[in-house]
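Form predicted on its own, single chain, as structure tokens, below.
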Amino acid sequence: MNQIKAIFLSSVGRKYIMALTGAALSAFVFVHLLGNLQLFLGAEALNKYAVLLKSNFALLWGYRLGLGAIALVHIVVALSLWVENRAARPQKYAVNTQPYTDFASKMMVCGGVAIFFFVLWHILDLTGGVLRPGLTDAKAMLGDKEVTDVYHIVIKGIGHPVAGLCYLIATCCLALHLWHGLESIFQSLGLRNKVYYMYIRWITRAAVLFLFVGMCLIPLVCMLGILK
């Protein structure tokens, strides 16, 4: 117990926690995108995928609660490090010798806040159907079984101009967050060195570009009416 407390009190320990929770959340984002890209395979493929995800209630909610706990730890630790850094440097340097680092740090905080509120909105809107009653009630036949028509829920929900624009803005925030964050994960875990530095940079940036393009395509095809 004392060791866990010491980790949270240490800035180095909290950076490790940030890296590990950030890696877990990043993995979820990429897996989530791969699942959502089944939208382009048609209604049957996406609805089958949705049924598979919801087939085990205990596993689904265990996964959701676990992911929520990881996100909460990531946010709390990030805020504690940000407050600590602000307290250590209450006044800005007269000459900032690392403007990129300062900008990236600011974007991490602002982007993180934007992502947090977007996720809340997304859960209340498309997952819970609270903000737009009736949106998530669509049904479809999958074989001889009636299931939730996730395919048309996504197209109708994200196809709305305001909702689609929100998704595009959130995608930009997420991409900027990961552009700096993925490299920071390797650095915090001590996995980035002179030998692997360039490889890590190119791989992480290629991954972020893939995420950005993939996540932008979904609202764009929905808003333009390309998918019906």
The other form holds:
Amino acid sequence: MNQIKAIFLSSVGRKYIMALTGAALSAFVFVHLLGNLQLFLGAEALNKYAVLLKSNFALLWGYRLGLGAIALVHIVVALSLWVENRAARPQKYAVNTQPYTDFASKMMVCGGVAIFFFVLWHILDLTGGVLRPGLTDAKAMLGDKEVTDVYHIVIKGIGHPVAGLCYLIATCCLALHLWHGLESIFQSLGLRNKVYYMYIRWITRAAVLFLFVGMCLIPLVCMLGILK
Amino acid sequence: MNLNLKVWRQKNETSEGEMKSYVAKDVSPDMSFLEMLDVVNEELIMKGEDPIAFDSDCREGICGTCSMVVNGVPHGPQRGTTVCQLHMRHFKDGDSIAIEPWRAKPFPILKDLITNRQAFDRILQAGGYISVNTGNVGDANALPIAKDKADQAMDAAACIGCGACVAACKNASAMLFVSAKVGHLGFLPQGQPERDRRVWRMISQMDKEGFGNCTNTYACESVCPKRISAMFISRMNRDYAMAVAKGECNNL
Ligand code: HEM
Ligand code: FES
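Please could you give me the other form, the form predicted together with ligand HEM, since above is the form predicted on its own?
Following is the full complex, with the preceding chain placed first.
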């Protein structure tokens, strides 16, 4: 009990929670991207992958609920820290330059909230299919079975200029969040030291760059009609 | 040179403060920042006005008493330097300089630029010590300590407890201070018996004082006059996890 309190109520303990939930969400984001890049392998590859993802009901929902719970903890703890941080400086500086504070770290809460609303919309639109009626009804033949034509749903759904723009903006927010966040994981968990810190910095930044390029590529090829 | 100052004036802990303008005339580039304020104060006293109250003691960068935010940067623009060691040659004739106190809830402003930093003392009292009968001075090198450990302990021990880390942090977090104090004992054999208890108690006290939470921004290490590294924060994060895992939190 005291241990749980020491983690969930202390400043340092909640940093572990942010780091662990952040790491789990990041792992998901990277796997999600790798999966979606199969768009470039053609309709059959992506549709087959979509069938695979939905093949086990229990696994699918366990995964969805687990990820949702992790995201919820990440957000609630982030907001609790944010409220305390604001209270710790009730009076702002008259010259409020926030020296040596990089842009990415200032944007963690705003960017995070933007990501939240984007994810909500993204799920309702492409997974739920409730925002654009008919969008997710497309069917295709996979061998002799009729399956959801995810390939063309993605190209049509994300290829819409307004939707595509939202994906590009959200990608910028996510990349900025992880630019600070991925490196932060190591500091929060006490894994950053004088020997490894440069490796940690450049490997995490390279990972974010990969994520950024990959995630921009998908809406761009859909919007520009490069994939049909 | 002449400088246009804007200084935070506040009568006492409960009154509202404001930025007031002053002109510092005939400032020599060889003066320290505090000497420049001394000159302004002499003029204010001559005119029968209340001099600007600010903290200082050693004026050689080792005590950590001086504490002011110069143009938004704790201890001013020169990195690795306390404001008492900041010289006026870093400024130009006609410059505008805004001077404010540390701003953080656990550091209430007592008057003008003076804040009450007893929160730091209470954190140290919570665990920033080792419990031994010191007796006579021991033989040098009776207790072998590896060179790299001794160096790191020294780096952490350089902390003068001024509070610039809190002042610079966008969250007013005290993690750099606490991690330096946890770190300098944690690297040494003498610090090991109480290592878990120390980190648990000091962080608990830090949280009680109402400092903000670290967001790994590292503004603290950039303004630290002793250039203490935020790596110590990472090490303290690890120590805290070990202390909690070993059940130190059940012992209070
Ligand atoms: C509503 C959504 C979100 C909010 C409000 C949010 C907010 C935050 C905040 C305030 C921090 C701490 C910032 C700091 O320490 O400077 C943080 C850290 C982090 N976030 Fe998020 N975030 C959100 C979504 C996400 C998502 C979707 C991911 C992953 C793809 C993510 C990954 C991370 C990582 C890796 C960290 C670093 C953990 C650490 O500080 O050690 N976050 N987030
Ligand atoms: S007065 Fe002692 S450090 Fe500045």
